[in-house]
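As structure tokens, one chain now follows by itself in the form predicted on its own.
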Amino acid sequence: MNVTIPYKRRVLAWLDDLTDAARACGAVNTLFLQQGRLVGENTDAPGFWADLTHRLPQVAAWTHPRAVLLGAGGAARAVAWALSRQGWTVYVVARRLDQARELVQAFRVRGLASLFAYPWESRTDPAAPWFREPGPVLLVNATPVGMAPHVAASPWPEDGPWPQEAAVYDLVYNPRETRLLQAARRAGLPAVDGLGMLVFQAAFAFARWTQVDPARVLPAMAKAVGLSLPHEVA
């Protein structure tokens, strides 16, 4: 079975053991049975990069990247790890200060140390350093704001500036067009939504419970949403 928020690190309680990908996120997305012992697995990391690289691949292919994060649970850890094992600066951004600091410091002592927490009324500040030193910036919402049925929300300001070279990953998918992701068109950014992530981690999943290579039921599971792969995906 899959988890989805807010359960993501509730659910660590009840399982028996955990993957490495798991155990280092501290969130589960996915379990599974082995040997009579429920696993916790996280496939949101493997599937945010897997999509990243296929609809932003000059994004993910950017040298020195950084990325602001908002948010700092389950999904938000899943991002911070697979960028952080991309060699990315990761500022997490979070409305609650002590959470990002508790993520960033787990991260750390596994030897990530280019995570980093601010405040939430930090993400438009302009002495931040997303917006002080040069180069582009990822902006990645991993927060439910903007998700329906409350679609007129968003977690970046509607008169907020932008970091001068940034583009903008919502994971929120329903609805496809967020306010984050108007706003950011209108800005002339590149941005997508999180459809793909759901498609890659499903698959991702999918192939955890049955050893199917997750290639084969990608396709199926994009066109089920609408959304379409490269060949070399497919």
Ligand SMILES: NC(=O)c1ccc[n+]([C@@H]2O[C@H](COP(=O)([O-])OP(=O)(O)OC[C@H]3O[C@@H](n4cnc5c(N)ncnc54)[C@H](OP(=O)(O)O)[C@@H]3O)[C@@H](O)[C@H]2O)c1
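Same protein, the form predicted in complex with the named molecule this time rather than the form predicted on its own?
Here you get just the chain by itself.
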């Protein structure tokens, strides 16, 4: 079965074991049975990375990749895990600085040291490293800001400022075109919504339960939600 908001952390107490990703993220979205034991998995993390590599391949291939991660909740943890394991530097920006610090500390304990906590107000501070230091930056929204019904809200000011070379990934998929994505596209930045992550995490969960190759189910899942995936996936 799948587990979603608000049970992704609460379910931990009921499980016999966790996969590495679930343990690191401290959140579970998929349960499966292994030799009679109930195991918790997190497919949001590989789902995010798979979607990034398919829909923003030029970003996934950056040589000195950095991300500004907005939010420090369950989904942010999955994104932080996915990116930091791929060698990314991740600036975790949250309205509760203690929550961002807790995330960073939890990852440090696991040997992932390239994460740093910042307060919410710093996201547009010209002194912040994503403005000050050269190199491309992926801006990831892992907050619900902009999600229906509050579609007029955005976690980033409409008219920027944007890092000098930037791309935007909004985990929100309802609506697909959030204010954040609209603003990013107006500024000429590559930008994608969270629908691809939703489809990939579902395909990876389905594969866990059935041992079916995720590539076999992706086209039907993508079609069901009106998502066009790059040709090589479909």
